[in-house]
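The form predicted alone is given below as one chain in structure tokens.
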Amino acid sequence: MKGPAMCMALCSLLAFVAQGTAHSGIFPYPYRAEVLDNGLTVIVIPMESPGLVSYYTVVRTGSRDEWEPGHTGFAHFFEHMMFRGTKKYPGSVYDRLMTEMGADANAYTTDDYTCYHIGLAKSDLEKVMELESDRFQNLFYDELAFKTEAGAVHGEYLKSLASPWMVLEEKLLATAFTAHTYRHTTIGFREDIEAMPTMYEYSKSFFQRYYRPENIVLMIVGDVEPDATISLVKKYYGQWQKGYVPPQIAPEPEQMGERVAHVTYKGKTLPILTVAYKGLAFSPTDVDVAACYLLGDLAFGQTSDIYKKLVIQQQRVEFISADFSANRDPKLFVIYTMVKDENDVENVRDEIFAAIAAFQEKAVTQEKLDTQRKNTMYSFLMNLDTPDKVAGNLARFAAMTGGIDCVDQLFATFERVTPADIQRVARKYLVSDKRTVVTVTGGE
């Protein structure tokens, strides 16, 4: 959608907001969930699209559930597995319905989930449900198609070693992690994806135990009827058998001092220099977690003092951005930048605590802080305008909830919060021995 059509989306958009709706919270689109017999989590969201509907499929299992020594990077190779296909429909004749239809397929895989997503026509919604309800109840391959995957993910493996962002995440989730999960990628460690093509017997246990139905939430948008949409899935996914058995994840010890590590690039790069924190684990009510959403923005966005002076006046780095949003269970809040010097990098260090020392000792101003939650609120609703959009933005929610109740309930809480708030989640977060600073340069 471009021009004229996108600007009169997003006008009845925030109209639709601002005149309020039976639906009391900021989520604008009225929507019908529903969990099967069988524990699938459906939830469908009819919107203003003519023809269009996005169909997302969110297993709730990630790297993050990869607990078993030696067996890291299956939430990630079955990304790949499940375009196979099955015995009915093998992954050639998948493709090509697909490509008959019009039909976008495609999936990605993060620590706390895996979303398989595919944009097609109104039209076509009922037999997209029954290739997607066939691959994930009947996915099918042999030792060999496994072996041959296997290799592919070591491709695409050694291929993000060419990323020094990669190298980075490695050293950092390593260093900041000692027992829990997180402390490998999404793709796994180098030696378990090295030994995966000896796995095919575990590779069957991982999908019996985590593509099941519990651990599921389908979510279908656009331009859909809501009873006829709940039927179909019910006619395609009703027989699907429970079986969901949880991962046994490690809890990561209380951090006790500040670490440091450094890793050499082999390529050429600017010096990237990373702070940071631990984390919270994900939860709607609780002001602690909104706070620190609210916290990343006001002290390391665009509009903060830090950027300004860094980025804008002295040009001393690439850009400086933060992620501090929450995981399924505590994983980090991270300060990045890119520095253009290499003898600048401690000097930008002190300046990122220096930044964090500021909002410890003075309360930011109650303009400030209502200026970050409506930039907050606006830019969470102007990425709602087409099916598509509106899901992608919700797969996360959904993985880390199972619904997306939680998300008004999110909204409700960043009004909660003060600038004293924000100023205690700073000294109580942000502290030394929780941190983790981590420095990439690049090689000769």
Contents of the next structure:
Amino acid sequence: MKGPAMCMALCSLLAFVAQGTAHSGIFPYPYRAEVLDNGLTVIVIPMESPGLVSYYTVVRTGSRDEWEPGHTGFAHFFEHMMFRGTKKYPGSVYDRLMTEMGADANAYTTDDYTCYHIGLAKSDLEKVMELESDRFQNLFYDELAFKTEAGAVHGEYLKSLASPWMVLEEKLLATAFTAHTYRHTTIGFREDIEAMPTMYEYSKSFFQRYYRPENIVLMIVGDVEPDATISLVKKYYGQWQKGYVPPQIAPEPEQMGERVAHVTYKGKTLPILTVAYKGLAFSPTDVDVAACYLLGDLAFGQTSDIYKKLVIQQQRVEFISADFSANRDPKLFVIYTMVKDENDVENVRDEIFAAIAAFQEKAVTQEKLDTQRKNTMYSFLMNLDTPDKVAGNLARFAAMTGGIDCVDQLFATFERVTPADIQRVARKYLVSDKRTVVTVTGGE
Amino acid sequence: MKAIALPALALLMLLVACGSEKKLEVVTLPVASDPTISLRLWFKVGSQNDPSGKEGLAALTAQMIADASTKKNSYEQILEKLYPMAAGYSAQVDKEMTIIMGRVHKDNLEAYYKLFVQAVLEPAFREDDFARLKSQQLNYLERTLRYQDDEELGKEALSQFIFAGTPYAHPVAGLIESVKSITLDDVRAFYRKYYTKDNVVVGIGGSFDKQFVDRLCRDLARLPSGVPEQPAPPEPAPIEGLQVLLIEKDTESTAISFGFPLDIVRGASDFHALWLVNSWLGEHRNSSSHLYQVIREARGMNYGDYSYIEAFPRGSRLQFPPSNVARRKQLFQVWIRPVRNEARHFALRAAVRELQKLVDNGLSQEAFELTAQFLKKYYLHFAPTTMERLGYALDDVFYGLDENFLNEFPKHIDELTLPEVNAAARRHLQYQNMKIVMVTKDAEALKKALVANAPSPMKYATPKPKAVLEEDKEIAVYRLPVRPENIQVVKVEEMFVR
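Can you switch from the form predicted alone and show the form predicted in complex with its partner chain instead?
So here's everything in the complex, that chain up top.
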């Protein structure tokens, strides 16, 4: 993999980064990582971005951690509550200070983590840190504010209901999982969302258990100086007490047979077909994980045989793509497509099976594998050109492992993957007993 | 407060000789530390140039360049060649502008460059590509836009409603029958007419050298000559009173958009004043938005509430204003994200009432100062990448600005005064003559309520502070005068047909 192109890419990217610790992996910026006594992980990544800083707080709690019945969607709802302020800086004051600083402050929630991100001017770093450390340690809101925010979350749910992809996601997860919390989407079950206004007390316990320093990775990227920044972090976050209580997530029993489901979407859509297989927990040193990442794009990417056949030549589908990324616990490898003719859905499904069979029967060529590795590398490197994109692209890695050393490790593992590994993981994971097929059709 | 300046940008506007008597317009943005090269070719054509009956032709032509075969390579071969670089190129079409753009790591520039230039100079216009792309465009109009995102549907319908009878009216993707009627010969003719060396402005950013600029210009000089005629700026009919379009759809929540045409664009003397006013009222996807504070924060009615003085396509996907959607005529619009159907009348009243308060009373000194302070740093986030800054630079050319809009932005904000800002609000904003679009269920009931100006008391599932409830009483009876002849109800299936 380390052909001349890769070396040049690395050299070019390294050529403009700030001076720092020598660093030999693919990740182009030297960085400082430190774990405070209370377990808070701090990562400071200086990069050229005059005057701009990105401030990411990655809470390693997402909808995966919603293990108690009736509380699906709570991690996302809680993300909203984090903007309601503290006794020292109530929500309106927090908003006003952020406005004064012209900061771009927002947040999102996923299955594995919740991410709070702020784009700010360098001169405001200490003020932002004071505000952020305050709300993560001392969040305070009354029941009235809590109930009002539940209305906004309900509105968010309603706006996304119009999409057939939402309908699909709900059905796919509920079919593929029977015990693990990956059964529900991040926004949660409707009845749970509607019951949220009654969960004020629970919300306080959620904060106490999950919003703790040892469950959080703080990433500060951009026009910053590592030593001074880490000193500031110690000043503002050093008093924060440990207290993380891990969720009691039921393991998913091994799937012993194919599952099939169908759902009708009330608007109009071309039929959507998804074929999903039970996936893997992320580990940056696991060759199987690296091989699956590569296999997804090799088998279903824009240069795959099935893409050429179904999208370009025969034009039977609008698109086809795959997501074979790993999660904190084993989740799904999913192939998505949109079929132009409802009568062709089963045939397209069989084409997907055949495409997988081809990778199981015969090892991919070394050349194709090398090309895929190059694509994976450049896709990653090309998207690291602003502090926000650097932090944004690292957030999931930080959430899955608690740090970002895994990036270099994963790319090193990519180099170890052989054509035989690709064939082996295709045989091992993409099997019918671990498969869930879901179709969505509209009211055509 | 001291304004923060963007990093100094060596932004150059050049006229480069291209081997003939004509010179190409070139905008360069050298950034030596950026290991990539960004290209943006602006062709002065957009959906306003779609021939009548062929609406969607500009978009389909651009796709046939950016997402299809060339004479040298099939589409499959192009994908194969781009793949190891993880690079690509794409097209963006708006009412007046078409951008063919791409970005590549400098290691791969040579191989990439050939593909990019061939796409622009030697598109193959093959039947198979045409069938594929046309089918995608139709699917977008027939299904995605009508059924799968009520907010985009509402905003597209508002644009169509406000600019009815002008070349801005139809969606960039076209109208369903029109797209169906487009032939490959239409695409060829459209390409010949508008993709000329006299109709392009070249944008180059990143770590390129002079030889590269010369080479690109030499190659683009192989485009044919021709200065295509352009339509006059659209003159939408004046709006009298409140005119309402209700789109009947089986939905649990109602998406609301309203607004009116706006005469001022970048470069106009009131532009920054109006930008500040609008930022206070409805900064896009920011909780500092006043509408957001009133409708979402205090009342929990929906997910967000924003306003605009420039077109902002793809608003639900973008955090900051897009570039290269510049227009000679703009619109002011308010975007109320979906509210429960039973709260739709109330939400509309609440938003219009806030607009009225703004126009009638202006901003307070405190609101003015806070918003100015906000904008002088917030603008730093608008264009952090070379590609995005290049987009802004091309927009500067479009608007004929003799200064860099982004670089000078904080200076202009600093120079504003409260009386100026409030005068600009009074001059350009109003609340009596507007077009309103609501995507909703049981539109007839809403129509009756609107015509009767019936009270719309708000009921909450959860308790609210007394001050909110008191204000609600005023909002519930706020007068929105709508005459019955000014309300149309259409079914969603009737949208985007000729």
